[in-house]
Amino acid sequence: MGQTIADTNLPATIILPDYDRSLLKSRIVHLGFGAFHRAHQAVFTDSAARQSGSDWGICEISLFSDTLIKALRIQDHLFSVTELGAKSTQSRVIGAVTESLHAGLDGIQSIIEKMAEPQVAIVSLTITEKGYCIDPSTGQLDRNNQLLVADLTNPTEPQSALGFIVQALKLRRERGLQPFTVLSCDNIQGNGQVTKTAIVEFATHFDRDLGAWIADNVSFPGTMVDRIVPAVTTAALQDLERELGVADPCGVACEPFNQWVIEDDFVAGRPVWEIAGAEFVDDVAPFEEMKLRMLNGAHSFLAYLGFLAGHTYISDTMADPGFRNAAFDLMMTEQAPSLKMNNGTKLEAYANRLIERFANPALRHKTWQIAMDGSQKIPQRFGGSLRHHVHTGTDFKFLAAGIAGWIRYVSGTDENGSAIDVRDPMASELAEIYKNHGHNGSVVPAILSVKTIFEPEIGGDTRVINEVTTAYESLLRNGAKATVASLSRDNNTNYFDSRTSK
């Protein structure tokens, strides 16, 4: 490797940090060194750093891939943040990564003496949903998780994320320290009881005492996360290389917007992130419903139908008067009025910014990488919602349509039978499912029946399945394109003219 950011004369342009990095202590340690903790978490921390000389720093942990670890020693663990505005960008070097530890480089046993250490404070996690090991439909331990399995008959050398952190708990239990803070950073509904419960219940398995001292002494805090953070790739790399004048493997390309709600419930102190424009709450329930039902909804939305109707990129449904016009119907006619938010929420403004970040074309967000691991997402962006309007008996055309597009999507073909590429961790049942029903309405109830990705009294409902499989055979009839834009049509013309209304 030749020169890197952290021995290049960098363009007068890009933000350096301007406080000591040799104070910096790993006082947090992070587990899942991705593109969006690059983005996030780990600017917040930089943030705080040049704003308040705080010493918190972060030693990034990977428990798979090696490949960025290695990259990010190189270059004396910098890494740069580039912020694609619609109309101008701006990159920055974060410098709040301390250290960095991999299980096959440094051994499994590093890891869990690292989260050991008497400073570190808090553990984070962006291990994405499928990390936490969590059968949807029960709530509870998903015992047929192959990484589970592995940790319960071996705990002592952990491979997933929650062996990890159990058995660094265990060790400062045993040697008298104070317990940390886990800190789930991921895009789940009750992150912070979602891990909890995780944790609780996977020490519990091994010893009672430690499941109960965890319960009691470790705090979980809910968060909610919001910052678009397109996958990483070749191009991508070389964009920023452009921008940089130098490589950067580790560099990562987002939107400028950037927002962490957080509980303040942190048991051995936190940094101030407060001051780098954190928002701390009592409850962040409303926020991470609303984030999840408005913005995550309406992206799975795009991606399954844009994909299906031909659009790359989140931008390019933009473009498309229907798809954007369906967004934000989906947003505001059935999206909102499922949310319970505090009085003053300005729902409206909040759906119309997100139509603007949607069209944000520097960002390049492929409508294929937002629909990978539907069978994870769907519950939580489409679920609450079809509980609210099968409750009242009010309107989801647009709810039914998205799930319709995912079904489509994961039949495997598209619209021209071309082969898709689907990444789901169902993405087998999923298949047999369409062996044997084919690409016709039966196909709806079947899926609608899997138990882990929709609650019976949702999938097992009679106007439901009405509703989705009238979506679905549009799509087969009409195309992704067609059925959406007649979403929002305010003529007779719409394909939905046989679905039953409120």
Contents of the next structure:
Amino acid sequence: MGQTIADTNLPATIILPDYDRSLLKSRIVHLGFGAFHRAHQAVFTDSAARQSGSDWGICEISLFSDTLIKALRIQDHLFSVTELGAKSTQSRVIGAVTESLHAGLDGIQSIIEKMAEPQVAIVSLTITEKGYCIDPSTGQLDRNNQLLVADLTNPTEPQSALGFIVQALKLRRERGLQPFTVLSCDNIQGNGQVTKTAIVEFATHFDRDLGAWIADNVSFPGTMVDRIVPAVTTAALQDLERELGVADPCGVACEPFNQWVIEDDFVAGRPVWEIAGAEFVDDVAPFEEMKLRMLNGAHSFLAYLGFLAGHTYISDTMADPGFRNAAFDLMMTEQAPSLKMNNGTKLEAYANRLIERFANPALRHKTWQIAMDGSQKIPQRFGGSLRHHVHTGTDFKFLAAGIAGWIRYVSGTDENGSAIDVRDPMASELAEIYKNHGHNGSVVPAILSVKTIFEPEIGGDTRVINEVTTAYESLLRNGAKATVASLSRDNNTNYFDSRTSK
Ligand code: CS2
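Having seen the form predicted on its own, I'd like the form predicted together with D-mannonic acid now, please.
What follows is the whole complex; the chain from before opens it.
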């Protein structure tokens, strides 16, 4: 076996865990060992151990592919996180993970038993929007979801994250153990409440008492999580290997920025994540809405329209003045007015910072990656602000263009007539609509009437239908680059720069 990150002398510039990892206990069980979790919650937990001697360690659970878990075990559960700033790079090795389990390698029951161990105080989740088995437009459990149907039929052999959590809580209750906190770290509006509704409904389905016990005893704090973490590609791993001097298949690269806002409601304690910069608040909703609409909304806008305009990376869209201005205007003229920030947050400064983050040339964040799972993301990112503008009678041309971009994208054909690899749990339903309507403007009201994505009040609104159709037809006629350039006041000069340098 070759050298790993665990048995190599790494360059002196790399920050290593300087605490006794043998003292860590798996007090956190995390579901979803993806790039985002490694670069976010794992880093905060590592910093807590480093700075406070905290004994909070993480047991990673993977329900799907076993490749990463196998690699992680070979390197003593260590992995690297490399921050790519516009001008400098910093790598560190994360020591907070001490154990791992995989459904296929270790068996389903071993995962349930791990979650039921007495010291486990938090089960955290990064399972993406679709992992919650909810109807994205309402946040309610989607009873037709295949994983869910399978788990409701055979609850003791769960496949979904919800199924595992409910079985583990059932065991804890039977054994007289205190429950754990369920901590959603996914980009979903009201992620704590959505997770609670899904889990309580699921449990109640086959055991009313268990459902009531969970509702009364388990806490589900809401969180706002933020760090831009591009998917790890082969090229990214090669860059990391150059940086570290050794291959790290579990390594991840991300931007330097990191934010975590959490509701302080933990039934069995929590690490001192504030030592690493986490903010604890009573109500996370305003932060979550701000981030989803401003950051993620702009991201989706740039992803669909940018992809169609031929931009591979988000930073490429920021080098195009039409896109850069439109992203800023979308945030300031249509997303910001829909937010109720009563904590003094300066939204213009936030938008400026986002433009700077998007422009980071070191982060190769693909428009195609962000374009994935639009049917799950659009309601969170555009739905609430669209509802606001429908109610107040105000303009929403940027939002309309973003939605039109998504509709044009899921047609599966780009502006040169080449196929787009559309990844979305609803891809086949959307393709079917295209089959029935062809590519003309009549496809727009048909897609807007898909109730799991657009609540009827929005999808059936005449102004919404007209604006999105106009933008869609402009995309067909003029292409994405020209359509986006025509949205902002001055499409020839980069007025964003002149305005902010005043
Ligand atoms: C992105 C997010 O892929 C996407 O949909 O918008 O992953 C985004 O990078 C993060 O939410 C940033 O915190």
